[in-house]
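What follows is one chain in structure tokens, specifically the form predicted on its own.
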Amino acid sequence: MQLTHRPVISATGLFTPSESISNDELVASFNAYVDQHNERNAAAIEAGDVEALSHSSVEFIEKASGIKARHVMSKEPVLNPDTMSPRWQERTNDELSMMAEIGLIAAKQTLKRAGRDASDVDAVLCAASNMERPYPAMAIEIQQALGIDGFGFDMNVACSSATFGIQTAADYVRAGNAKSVLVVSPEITSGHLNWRDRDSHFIFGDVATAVLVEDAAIAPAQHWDILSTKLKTVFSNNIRNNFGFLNRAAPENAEGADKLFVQEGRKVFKEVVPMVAQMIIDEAEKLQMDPTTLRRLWLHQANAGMNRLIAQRVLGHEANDDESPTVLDTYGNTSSAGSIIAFHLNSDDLSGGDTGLICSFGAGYSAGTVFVRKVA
């Protein structure tokens, strides 16, 4: 007789750190940077061999995205002028590294909530958009940290990597391979973001977040049916991140600019947002589901505008922040941990029998659907 595994999500964990940049904050430290430049480039932007650059503004950030403020690792290199980037101490080869330690907190936050022994887990997914290093894989280094006997991998999917795990994790449990798994995603993205940038300094934040994916049988009473998941990759050069040990011209630098994050926004917007979702609504047709009665709907944090629209097309109209809550206002872009922020913060008040949908989107194009159920 062939057992049937059927995948749902336990529980869910947080890591927010402390430190948080507001938008006056990054508005005054920009255009400080920018006046230094123009002052000491006056001759050249006057000859007309330097282009000068211009102040950001409040409103510009919030009438872009929808942030108002992001929490960070390093917060006082950020905002000096003659920095503008996350500085910290280099760890020894001995040391917890900084990834898996914000993640180690996300992933026993989320072990207690499921009420669950980290010897109960089989296996650690570590799903981010960046990884502090190649090798040994951060997954293995959670862990050892957590005490797991099993295995680990890292995943990069950018944005949609969460997801693209959650699917991993679903497909492990339901081939028999585990019955428990940890999709963890530590997204320090302030380490990637080019905060020179006018059109993207204000964008990405730092935060941790986990997801225990299981086996319905040995699942605690309270948790998330997974009834699908879809993952879509369409190749696109709109956003991007050139940095890679082939390839390592300084950031700081002109022509390192590519390096860090780079993205063509409009074309971003106009590309993703009928694709995304047109997916969810393709995938709600074949769960015999009407996307218009989904309870409601974690979508990827990166640009309130989007959020807007896609959540228009799925339920017919325009959705409310109960249907689709943000946590881009203070979070800022989290990259693949957006999602599941906006579930972990806006999900415990739905009633057994809810349905709703986790949906992440970014680079690559990449993007990831998982229908849930609450249970109980």
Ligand code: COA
The other form holds:
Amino acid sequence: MQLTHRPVISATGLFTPSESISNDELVASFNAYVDQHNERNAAAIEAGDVEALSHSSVEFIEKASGIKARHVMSKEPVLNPDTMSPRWQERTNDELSMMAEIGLIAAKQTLKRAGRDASDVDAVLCAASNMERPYPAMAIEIQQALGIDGFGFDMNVACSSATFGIQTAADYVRAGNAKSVLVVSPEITSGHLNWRDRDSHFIFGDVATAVLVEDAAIAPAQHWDILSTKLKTVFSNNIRNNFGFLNRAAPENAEGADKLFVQEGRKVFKEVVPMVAQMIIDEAEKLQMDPTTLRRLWLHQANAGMNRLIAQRVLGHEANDDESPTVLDTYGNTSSAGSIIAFHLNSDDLSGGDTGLICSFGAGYSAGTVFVRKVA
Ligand code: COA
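Mind sharing the form predicted in complex with the named molecule? What's above is the form predicted on its own.
Every component of the complex follows; first up is the chain already shown.
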């Protein structure tokens, strides 16, 4: 008789940096930078050689995105008009790297919540939108720090990294290649955000999440069955970051704005909303499930307006906070970690048998759906 392996989510974990920046603080610093720039370049602006910069506004940010604050790993240099980017001491090879450090905190919390000993975990995937270095993999460093005898590797699918990581972990379990897999998403997005760009300076925040995907046979009594996972990618330049090892040789470009996050926000909004809503509806149909009966949607946290539209198309009515919770107000967009934070903070109250959806979308374009049902 062939044994079947059923992947479930045993637990999740969350690391939140202690420092946070409010919209008021962010806008005050940005506007000070703008005033400085305009003063220093007054003559060139007058002559038409340099463009004058415009102030940012708290009202715009809240209305356009729903974001009210974001956590960061390095607050003062981000707010300092002379630096406008995070700064940290470079670590030696003997020190734990930053992404591993925060990923480890989320991972340990996850293992504790699952009642799982690290020695019983087979694999670690570090799934995030940027890696601190090409190799050795962040995942292997986390694996080593946890004392896991198995394997680990990094994967990057931008904002969809975590859901792609969950499907990858679930596939290892389904195939019998692993019984317990940690998907860790340390997102230090402040390092790739252009804090001098008015159109996007308010978007991102730092955080780390972890998800433990396991074979139902060994999972704790309280867990989430994974009913289905579905991934989709469609190439687009509308969210792009050109930073990479091949442009290191061109120092004149090293500080260039295209080596940070850039996007055509309007186009992203228009193109991604219908794609994701349809993907969810199609997957529900495959599961012979009426999507309007989904108890809760834990959507990618990029923009409140996008989530409102997607939830409305899926549920057939305007979703309330209980049906589609947001963490945008306090965390901002945390890339791949966003839907996992929403799930982590807003799932304990659901009852056994309740069905919900974790869903991500972002650069690539990339999108992932994970339908889950609470057990016990
Ligand atoms: N403060 C004040 N005004 C601002 C501003 C700021 N910080 N940034 C832009 N504006 C102005 C623009 O100059 C523009 O003015 P104009 O109409 O006079 O030209 C106006 O606001 C609208 O700009 P626009 O960029 O079209 O805003 P938007 O309503 O589309 O909102 C985003 C911008 C980025 C919040 C929104 O498009 C979005 O969230 N898109 C989804 C993409 C996403 O989430 N990507 C994340 C990666 S997954």
